[in-house]
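Shown here is one chain on its own, the form predicted alone, set out as structure tokens.
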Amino acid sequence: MNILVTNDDGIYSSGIFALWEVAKEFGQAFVVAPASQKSAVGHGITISRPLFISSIKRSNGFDGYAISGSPADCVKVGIKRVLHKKPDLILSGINLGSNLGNDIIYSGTVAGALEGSMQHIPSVSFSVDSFEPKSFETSKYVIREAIKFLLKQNIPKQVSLNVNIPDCNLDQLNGLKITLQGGKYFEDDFNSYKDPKGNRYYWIKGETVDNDDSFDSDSFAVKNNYASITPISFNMSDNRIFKKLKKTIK
């Protein structure tokens, strides 16, 4: 099985190294990831400047390609210029920091998997609920179980799985739980500054708000030491309001 591995934290991230270590247990793993940090770039692609590809070698046989673009760019380039064909599976992550609730709108990690599902390739994104995880032992276990789960299920190819992993020891993990996208969001604002020449600039700030305690929400699962598995799709049509609005126009 050919597996394309990407992320949004960049090819030198500890998370992508851990993901690659598990991926190669299931087949031949090809790493194509951003050359630098690309968090919160969403599903953007590069159209106004060229993309550059560099060969990267890390320890323990890690070989990959660094792309001067977004995670979605990496998946496209990986398919067209690295593998020269569609892989059997796309894995994105492990992101340092969860991608729960509204995070998925902004997440480059999630976008990497969604790009795969747009190309009808089974795809999964992985995030751990910490910017400084204790270890990747629990994450690696969850990744193995999620891959085995995906390969057994008849999941529509235009659906990807968004997996979030609690930052806990393996013996504290309560299991894996199928969830829905919850209501977590980022309440943002901007600090205002002036540079030495008097030009004003702004830097985003804010805090996470998570009041969603519904049993099936992704954040509720992670807060209770479950790994959440949320099926998501890039089709953003709202069929409920579509049917309602359609009746108003004759």
Given for the second form:
Protein chains: 2
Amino acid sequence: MNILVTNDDGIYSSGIFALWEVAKEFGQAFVVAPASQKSAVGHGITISRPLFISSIKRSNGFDGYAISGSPADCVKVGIKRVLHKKPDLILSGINLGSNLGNDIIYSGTVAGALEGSMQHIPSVSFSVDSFEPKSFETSKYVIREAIKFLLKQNIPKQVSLNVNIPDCNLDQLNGLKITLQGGKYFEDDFNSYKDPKGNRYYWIKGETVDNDDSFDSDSFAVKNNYASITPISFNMSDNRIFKKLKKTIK
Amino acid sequence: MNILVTNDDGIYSSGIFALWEVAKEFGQAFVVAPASQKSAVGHGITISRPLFISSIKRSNGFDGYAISGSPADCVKVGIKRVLHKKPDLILSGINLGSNLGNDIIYSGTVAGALEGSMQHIPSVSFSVDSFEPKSFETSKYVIREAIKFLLKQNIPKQVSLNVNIPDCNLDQLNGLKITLQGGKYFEDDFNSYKDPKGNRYYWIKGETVDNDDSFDSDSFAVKNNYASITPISFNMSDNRIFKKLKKTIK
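Coords for the form predicted together with a further copy of the same chain, given the form predicted alone:
Shown next: the complete complex, the earlier chain at its head.
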């Protein structure tokens, strides 16, 4: 099995190293990842500038390509200019910090997987619910289980799985849970500054608001030490509203 | 009515000027838009750098704020630092070039509106199906009709409308049509180059593939001279697959 591995924290992240270690248990792993931190780039792609590519070596045989673009760029370049064909599987992560609720829309990690599903390639994004995870033992267990689950189930290739992993010890993990994108959001605001010339600038700040405790929500699962698996689609049509509105226009 | 106007082509685009002209027929229009071209930034936001803001004046009383970030940044800054409250309506566009099918995922124009719906503000994105539209007469007609339609219908605030306008004369327009995100996609590839030092770089290229002629698809509507209105949601959960997979895990 050919596996394309990417992320949004960049090719030198501890998370992508752990993901690569598991990926190579399942097949040949090709790492194509951003050269630098690309958090919150969403599904942006680079169309007005060129993309630079360089060969990277880390320890224990980890090698790959660093790209001067977004995770979605990495998947596109990986397919067309590294593998020269579609891989059998795309894995994105492990993101340091969860991607739950509204985060999904902003996440470069999720976009890496979603780009795969847009090209009809089975794809999974992985995030751990901590910026400084204790270890990757639980994450690695969940990645193995999620890949086995994906290979076993007949999931349409246009559906991507967004996996969030609690930062708990393996013996505290309650299992995997299939979930829906919940209502967690970021209540943002801006600090205001002036530069030495007097020009105004802002810096985003904010707080996570996570009060969606509905049983099926992604963040409720993670809070209860389940690994959350949310099937997501790049088709954003709201079918219910479509049917309702269609009746209003002849 | 307070109306926040943004786009992804930048504050000096002809498209945002035309949108502003219609917006001010409906209320007070506040323009907060990217300082430069931001096509294909998707729903990226700026979290690791500051955002600069500057006051802009164009002809005929058009004034607004230019932001050194993405359309989603502009909506966030517009709410928190320009209006200091949520507007009654957010309009994004007019994008020069359609946002149909898979384009929706990459589009900064759509993200501008989607950011509004994430904050429970009625929001519409507008794109015209040409990089060099003949005129904005048809677009302006469609914008008026779409705003009236939005105000009349009881559309949930978490749903955004993605409007695509054919580049035809007004007397050739067949009307408005409620549609679904269709299968149009970009078959991308990369040209390969070396810089003067011998470093490899790539530039994305590609061709639009548009063979989804299903009756309800967004691009089929535009091809047939209808203005396409697609209700879209930032909740990417695939409910059908959720229900199917839920049965497989206890």
